[in-house]
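The chain below stands alone and is given as structure tokens, in the form predicted on its own.
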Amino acid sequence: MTDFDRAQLLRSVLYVPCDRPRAVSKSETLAADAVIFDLEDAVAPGAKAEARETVRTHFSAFPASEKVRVIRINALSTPWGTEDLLAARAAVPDAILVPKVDDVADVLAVTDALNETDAPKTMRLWAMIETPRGVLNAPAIADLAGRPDARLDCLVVGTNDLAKEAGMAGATARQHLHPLLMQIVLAAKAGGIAILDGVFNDHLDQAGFAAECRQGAEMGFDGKTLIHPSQIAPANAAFAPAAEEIERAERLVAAFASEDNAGKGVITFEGSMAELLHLKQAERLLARAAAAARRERSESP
């Protein structure tokens, strides 16, 4: 993913179960800068074909949108696994999320079929993050971003499952999974691949979720999945440049533009040292910036 791909947009990602055709359908409508159409954990076994068939008609009303719309499919280990890729791959999302990713050939199996069926390049892998395996070689799936014909694009943190895995309980265990977190971002950031956070459980508590949201930017995500609407005008807030680095990083690119600086890989910029990557990091706000402009016109009636 190159630097200008990071600019895009996933603030807020929804999940929506895919055996409610109404919440699908209503998908179309929100505020989400993307929506994972959800086949695995959301869906019951015994629903699990009338949740593809669901998907198979939403994609046909809807064959493009302005929102990155993603399909969770279960397991290729699974019974649901090779059906739900299928059905994914018919309906061309601009990704597929692979679950419980433990090492490379999960992600890789998954690239295969895709490959071998000429699936367009455009459509993508997202991998889940959600066992302490998968935390291990977070690294190793992260650098497959290197490798064009592997397809990943994107990590998310499935926070639930791997406090569980982990053996962590209690209202306190997110603090206890920071390190794991860590790990997982730093991946990303050394794959140059986007980096999602997990899930708020409780969709009332609207502070918890908010302040969970600001610590997840502080920590380098680049956005939060989540489990209800009412998450995602905070989410975007929390995800989004604020005016006054905007308002920075726009007169930080000012001056490394201007006559007296031109050329230079360093220059004093109100008071402190200033570095081409400082210059960098400007554009790339800049350009987030710009995308959330964007978006919030996109949604204006």
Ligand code: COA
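Residue numbers count along the first chain shown, from 1. Because the structure is a prediction, the values reported are computed rather than measured. The term rigid core refers to the maximal set of C-alpha atoms that superpose within 1.5 Å between the two forms. Compared with the form predicted together with the ligand:
- When two forms of a protein are overlaid on their rigid core, residues whose CA moves 2 Å or more are considered shifted, and residue 273 is one of them between these two forms.
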Second form
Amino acid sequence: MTDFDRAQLLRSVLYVPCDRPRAVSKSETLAADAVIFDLEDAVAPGAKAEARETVRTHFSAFPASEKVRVIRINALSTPWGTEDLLAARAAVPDAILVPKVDDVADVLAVTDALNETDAPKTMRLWAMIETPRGVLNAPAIADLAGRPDARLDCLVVGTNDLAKEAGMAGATARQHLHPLLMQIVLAAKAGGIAILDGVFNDHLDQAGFAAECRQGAEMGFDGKTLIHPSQIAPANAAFAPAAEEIERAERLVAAFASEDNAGKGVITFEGSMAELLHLKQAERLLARAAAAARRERSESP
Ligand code: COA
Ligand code: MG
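Having seen the form predicted on its own, could you now give me the structure of the form predicted together with the ligand?
All chains and molecules follow, beginning with the one already shown.
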């Protein structure tokens, strides 16, 4: 996979609890764009050491992968954090996901630890925004992306923790989370990094899941974090541009390229105004569509 594909495609990002070796090895066969090998909240305290060992074994067996592979460690302030970090560093995933990031210092502590071990610069950091303080500090955290030594590439929203920490409960929690989610999306866009939506807990409710994916895509998320393999295909579909969107973008690009519109910054396109920013948006959409098509070709037998 090229760096370009990685940057473009994070539609489906599956959490795999590392105390389930069968799920860990199965993850390589699934069509998720990315996998998060979880050592944190999906693993009970008594199973942490065993989960770490499973990750080690898995990365030794599969030193390379078509997927973006991420290891979620426990926070450095917990009894497991340091050992998780060392195990993750040794496995050399594409990124380490830092949980419960409250502020810039929580990210930089992991950055420093990685830099001290001379970890390759290709090993990146992702940060979970899932505490009230993390949401309030999201703009500063996302701005770390402007510092190449900080390694930060992506924010991941932890909706379950956030709803709990913010004191929201019940079926309507997502509705109340909306203003917070939009703040995080905005922070990620301002920092120029990827942003992933939280999980949908009821993996048997396919219609509810599809609706939440569509909503996440409309809100500006690049993709959704997932808990079950059955959620991969619908997420891939929801976060890839639709056929009509692709056709419209192609027409818009062609309109700007036409002789009549040569050198123009604003044109009339199908009855509406289109500016250069719309051209850029269309080009980005076509790049994502091309990456999705390439991924599908590489996965079809
Ligand atoms: N990653 C990889 N494989 C998974 C998986 C996952 N997250 N969830 C389920 N599977 C696999 C199972 O191993 C099983 O494979 P098999 O038939 O080859 O044995 C198959 O998919 C069907 O699983 P199913 O029986 O439907 O699910 P379950 O009842 O075993 O597990 C959950 C349901 C929700 C407990 C499980 O999906 C899970 O642990 N998800 C991740 C939770 C998590 O990481 N949370 C933390 C972040 S929010
Ligand atoms: Mg969490």
